[in-house]
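The chain below stands alone and is given in structure tokens; this is the form predicted on its own.
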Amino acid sequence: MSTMAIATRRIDSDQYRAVMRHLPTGVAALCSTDPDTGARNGMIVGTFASLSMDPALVTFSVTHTSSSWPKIAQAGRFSVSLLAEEQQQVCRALSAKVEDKLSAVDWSESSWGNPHIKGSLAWFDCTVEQQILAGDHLIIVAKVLEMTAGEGAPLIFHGGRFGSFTESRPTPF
């Protein structure tokens, strides 16, 4: 077996962003409560995904320069709320550069002490298992402690815009 060097060239970040805009993503809110101060923290990610069923693990990524993620990670546990199609304002509120992001959001406290965004499609309570530096992001692997599902359609981000999912007829694979 021979090894062949793969020629690489630098990928332009603007072109990369323009191409990746074609991939629709779900919108997830990460929230925590600082156990020492009681301060609530929140942020939005579009990279939330299932990683493992046994044990139940999820993954997402955040920029390594995020000012919100260290506060959430330091709390030791956090929630993930999968936003519903009508929750664009929640996304905007948790994306704002303000101190108390949850002041404009309707939420309730989970049994783990984390804010769950009311009206979301699903909620997870998690702890951080691993943080991996990859390029300009951290890949987070988190253990699911508890989860609950609601009803509705997901909020989707695609091409720089919010949208929703339109169901089509089932197609056999």
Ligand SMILES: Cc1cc2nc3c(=O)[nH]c(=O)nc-3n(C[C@H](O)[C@H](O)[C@H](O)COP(=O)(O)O)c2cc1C
Given for the second form:
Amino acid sequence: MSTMAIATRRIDSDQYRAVMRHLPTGVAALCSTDPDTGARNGMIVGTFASLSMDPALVTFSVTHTSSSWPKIAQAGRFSVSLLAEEQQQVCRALSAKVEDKLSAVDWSESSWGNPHIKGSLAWFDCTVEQQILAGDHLIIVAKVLEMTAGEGAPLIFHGGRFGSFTESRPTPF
Ligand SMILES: Cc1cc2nc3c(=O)[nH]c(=O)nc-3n(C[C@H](O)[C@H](O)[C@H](O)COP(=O)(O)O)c2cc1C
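Can I have the other form now, the form predicted together with the ligand, not the form predicted on its own?
In what comes next, the whole complex appears, and the chain from above leads the way.
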């Protein structure tokens, strides 16, 4: 196959999904409070990652069809709760396309006015620093205003299923 053929071959979305499902991800809940109405908004991302230590930045990507992200971005500030192993139900509630997703989960308000999901592993309060258009997603770069660690095991999404982390026995050299 020529280099040109490789460069121009289109990857269809089924193939993309079939390959990417092998990548395990953590599960993070983004939540905000509308400054005008007080309405709470939320969504789930599996793309949350650390980006920069100094300054403290985090990143994730959101699909251009998300109806929740524009509301979260509009609020200016938002929180990230890293979900724990036993929070599958929180993931289901916040990834549904319904109004008032936060009514189904237990949360408390942070000093920045954002909902923090109770029982999570870590919480961040952030502001949106950059939104970069990339294909059918936006790459979000967010500045961390405050971050706190809880404890527990992570919720992990892999191959369309939920699980957690199990330490392997060390491989002998
Ligand atoms: C495990 C998991 C990971 C997800 N990761 C992302 C993500 O990284 N980016 C994204 O835009 N949507 C992601 N979603 C989908 C959204 O959470 C959610 O389904 C969608 O935002 C709901 O629609 P709405 O934004 O219109 O409310 C994920 C859903 C699940 C269950």
